[in-house]
Structures are given as C-alpha cells and as structure tokens.
Amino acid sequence: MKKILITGGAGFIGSHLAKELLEKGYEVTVMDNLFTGNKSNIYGLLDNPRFSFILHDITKPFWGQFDEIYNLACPASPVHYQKNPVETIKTSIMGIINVLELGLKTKAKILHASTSEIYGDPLQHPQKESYWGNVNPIGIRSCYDEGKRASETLCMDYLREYDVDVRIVRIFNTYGPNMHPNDGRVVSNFIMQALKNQDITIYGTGNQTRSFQYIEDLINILIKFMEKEKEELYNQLKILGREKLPIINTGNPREVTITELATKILQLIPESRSKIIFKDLPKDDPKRRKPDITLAKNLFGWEPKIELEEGLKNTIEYFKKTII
C-alpha cells in the first residue's frame, strides 16, 4: 500500500487531497501546525484506519517513511502570509530544505505546490513556465513570491545535485468548498459579504483579471504529475523542449475580470442587498493573470472540466454553512 504525507494537509487544498487519496485505498498522513489549516477540515477522515494526522511544524526537521510527499505548507492568502511574513518566508525556505532532506534520505518522491505568484505582476500574458516574472523583492507581497521562487530554486538544485525525484505545480487562483472564510482571496470574500449583506469590495478599476479553477479540477493533475513514472516524465519533457525542468501550471485559462465575478456572485446569491464599492488598489497588486496550460495538457490531456458558475454555486453552499 503506498504511503503518502501530505504537509499542510489540513488546510484548503490539502484536505480535499488528502479525501481523493483515501478514496483511491493509499495510507495517508497529514501534517499541519494548524496555522491557517483547520482541524475541522479532516474531522469526516479521522476515524479512517488509514488516515493519520500529526501536529507539527514543518519549519522544524522532522523524519518519516513515505512513498510520496505533497508540500502544501504554507499561508497562502495574502491576509495570512502578511500577518506573519517572517514565518511564512521561513516555512517556504526552512520547510522545503526539511522536505527535501527526507526526499533525499527515503528516495520519497515530492510534489512542490508553487503558486502563480512567483510570476509577479506579469509583463507577459498568458504566462508560460518558461517566463521569470516580475516580482518586486522587497514589497510586502514579497515574504511569500519570493519565499515560493527560493523554494522552487532549492527544489531544482536538490533535482540536479542529488537526483531527488522533485515535481513542481505553480498553482493558479484555485476556490471550493474549505476555503478559510475569512482569508482574503477574492472569491470568499465576495461570498461572505454577500451572504451578510455587507459591501462587496473591489480593489482598483474591477478591470483586473484572474482566472479561477475549482478544487475538483486542482486535485486531478496534482494526482496525474505525482503518479507519472520519472523515466516517462522526462522523456516527455525533453520531446516538448523543457528537458529535466518537472514544472507545470495548472489553473483555468478563462480570464474573468474582478467585477465580472462580482456581478456573478450576485446573481447566484439574489436574496443579498449587497453593493458593489471600489476601493484603491494594494500596492503590487498584480493587473492580470491567465496561465499557460498547454504543457499540462501535452503531458497528461488535462484541462479544467468545471464551470465558474458550477464551482461557485457548490461554494456558495458551503460558505451559508459556515454562517448558519
């Protein structure tokens, strides 16, 4: 039976992983010091045999024999990792060197979840994982841009030092049900002030975009790049030019303003009172974000299957749990 460990699995993406894993018969470890996960998350798979939790930080070393490792550890939303940007750097840096270590030791393949933020406010559209991003170093956005690009750099010299079986998933704006209602990003804020009635909140003109992928979607090519023989993996990549470098994005390529997802939100939530206000922009704010998926789809044919208005409408009805 494979033995899977998953750090910051109780969190968003890490719980509905972690559900598909046991799901498919694997043994499963969550790791989480329950900064931004919730314990709550993991409740319906606890009395799983073949589910396990550990509290712990991954900042600190720590050892285990595992078969994979999916790294999900870190704050994630812009209100979080500001919070405490010393400890988020420090979980990017410290936490994949922990990581990678034990990769090292145990021949554990890993899967680093990277974001769309190591590209910065892009100054190229789509973006393609060949581009290097424009990402200022020093701003308060940065605890957690450059904290993902260092991860990705350890990840890589770990790759070609010492053949550590490393993949690496630069995630785009991902939304379902057990996100955090209160962590900031764009689509649970807007449900929440829309159930409560409270002004939805737009940031700058409303003309900014990003592109949003529901969880379901997000969980699949996770699974399909963790499970893809290393051999067969690279000699797909050398075929398609990306030779020895395991990177991928996924998200949705559908480019959606701000104030298109506003407006539909609304529409689906017609009970609410809410009203749409603008307010300025957050410094380093990037303008528009759309991924490049065509490597994603010639490595394994995957693209997004789901609808915006489906995958809101399932997260709108988990969010009117949360507030009842």
Ligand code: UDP
Contents of the next structure:
Amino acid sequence: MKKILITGGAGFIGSHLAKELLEKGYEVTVMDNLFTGNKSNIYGLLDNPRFSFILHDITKPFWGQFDEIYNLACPASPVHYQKNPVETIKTSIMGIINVLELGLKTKAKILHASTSEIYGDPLQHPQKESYWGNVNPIGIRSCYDEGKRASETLCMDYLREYDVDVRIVRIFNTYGPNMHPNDGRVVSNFIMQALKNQDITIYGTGNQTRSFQYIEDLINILIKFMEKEKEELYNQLKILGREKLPIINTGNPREVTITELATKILQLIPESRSKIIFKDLPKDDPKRRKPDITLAKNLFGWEPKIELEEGLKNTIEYFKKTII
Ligand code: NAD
Ligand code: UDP
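Please supply the coordinates for the form predicted together with uridine-5'-diphosphate, as a counterpart to the form predicted alone shown previously.
Below is the entire complex, every chain and molecule, led by the chain shown above.
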C-alpha cells in the first residue's frame, strides 16, 4: 500500500487532499504544526486506521519512509503569512530543505506547492510557466513570494544535482470548504461579511482581478501530477519544450474583478443586508492574475470543471455551518 506524507495537511488544501488519498486506499500521514491549520479539518479522518497525524514543525528535520510527499506546509493568506513573516520564509526555505533531504535519502517522490505569487505583480498576462515574474524582494509580501521562489530554486537544484524526483505546482487562488473563516482572503472575507451583515470590504478600486479555482479541481490535478510516471512525464515535457522542467500552473482561467466577486457573493446570499465599502489597497497587491493552463491541459487532459457560482454556493454552505 502506498505511504504518503502531507506536510501542512491540517490546512485547507491538505485536509481535502488527505481525504481524497484515503478514499483511494492509501496510507496517509499528516504532519502539521497547526500554525494556521486546525485539527477540526481532519477530525473526520482520525478514526481511519490508515491515517496518522504528527505534530511537527517542518523547519526542524524529520524522518520517515514514504513513497510520496506532498509539501503543502506554509501559511498561505496574506494576513496569516504577514503575521509572522520570519516563520513564513523559514517554513518555505528550511522546510523544503528538510523535505528534499528526506526525498534524497529515501527516494520518495515529492510534489511541492508553489504559488502564482512567484509571478508577483505580473507584466505578462496570462502567466505562463516560462515567465520569471515581477516581485518586490523587500516588501511586505516578500516573505511569502521570495520564500516560495527560493523553495523552487532548491527543488530545481536538488533535481539537477541529486536527481530527486520533485515536481512543482504553482497554485493560483483556490477556495472552498475548510478555508479558515478569518484568514483574510477575499472569498472567506466576503462570504463571512455577507453572512454576518457586515460591510463588504473591497480594497482599492475593486478593478484588480484574480482567477478563482475550486478546491476539487485543484485536488484532481495535484494527484494526477504526483502519480504521473517520471519517464512519461519527462518525455512529454521534452516534446512540449519544457525539458527537465516539471513545473505546472494550476488555476481557473476565468478572470474576475474583485467587485464582480463581491456582487456575485451578494447575489448568492440574497438575505444579506451588507453594503459594499472601499478601503485602502494593501501594498504590492497584484493588479491582474490569470493562469495559462495550456501545459497542464497538454500533460494531463486536465481543466477545471467547477464554475465559480457552483463553487461559491458550496463554500457559502460550509461557512454557514461554521457560524451556527
Ligand atoms: P493553510 O494555511 O490552510 O494550510 C497550510 C498548513 O501548513 C496549515 O495547516 C499550517 O498549520 C501548516 N504549516 C504552516 N507552517 C508550518 C510548519 N513550519 N510546519 C508544519 N506545518 C506548517 O493554507 P492552504 O491554502 O491550505 O495552502 C497550502 C499550500 O498551498 C501552501 O504551501 C500555500 O502556499 C499553497 N498555495 C495555496 C493557495 C490557495 O489559494 N489556497 C494558492 C497558492 C499556493
Ligand atoms: N481583497 C479585498 N477585500 C478583502 C480581502 C481581499 O478587496 O476583504 C482583495 C485583495 O486586495 C486582493 C484580492 O482581493 O486584490 C485577493 O486577495 P487575497 O488575499 O484573497 O489573495 P491574494 O492577494 O494573495 O491573491
């Protein structure tokens, strides 16, 4: 039976991934320091004899024999990662070194969760994997952006120097049940505000854009990417002009403005008495973001299936239960 480690598995994405991998019949270990994650996300899994939880900070070395490691540990929302920027960048850099060392010693396959933030405030649109980005190295988002960029560098150096089987997935804004209600991300903020009849806080003009991917679509591509046999993956990458670059974008290419998102959420919660208000735009907030997912389509025949309206409805139902 395949043994899988998920670092950061008590968080939003990791908890969905753990559930799905258990359903596929694998043995799943979650390692998390519960910095932003919550055990309530994995309560439903604790009774499964194929599931185990280890309370551990990945900046400290660890040991275990696994076939696959999904490295998701890292605070992901701007509010969370800016609360403790030094821990954030340490998690990205020291954490991935510990994961890669384990992969090197045990021959475990690694899938590393990177982010669209490595493109910064992009000057190319939509963003392709070949784009190098436009990132402020010393701003308030840098602990996350530069941490993730450095972790990509480490992955590629362990791949080239030691032949570690590591794959990098650049995740664009993802939402769904199990998001932290107070993580400050736009989807959770707007839904919670609408449900509590509080003002909907648009930062800046609301004309900035994001592309929102539903969690189910993300989990689907994460597992496909991890499970692809190495030789086949490398052959296909070569044909597609990305030789020895196992890096893909994942996201939903439907681009919406933040004002459109607020309007849509208010439409889906018609009983809400919330009003839209405008607040200052945080520093270095990217203006536009939209993934080019051609590579993931060509490699896996994958594309997102869940429309924004459907995903938001599911997420609203989840947040309603957290309030009661
Ligand atoms: P999350 O905050 O819900 O989950 C992150 C988990 O990592 C939490 O359970 C947290 O406690 C744990 N963690 C943090 N630091 C740790 C450490 N030092 N040691 C052990 N565990 C630690 O965030 P998420 O949205 O589930 O994000 C998961 C991963 O996906 C992150 O690496 C994030 O950068 C990446 N990502 C997420 C999105 C998104 O839209 N959700 C977008 C791009 C990238
Ligand atoms: N945003 C907003 N109101 C909020 C929270 C976020 O207008 O209450 C904006 C934020 O300024 C950004 C976009 O929504 O332009 C997405 O923010 P989020 O923190 O979700 O993700 P990221 O900026 O990392 O893409």
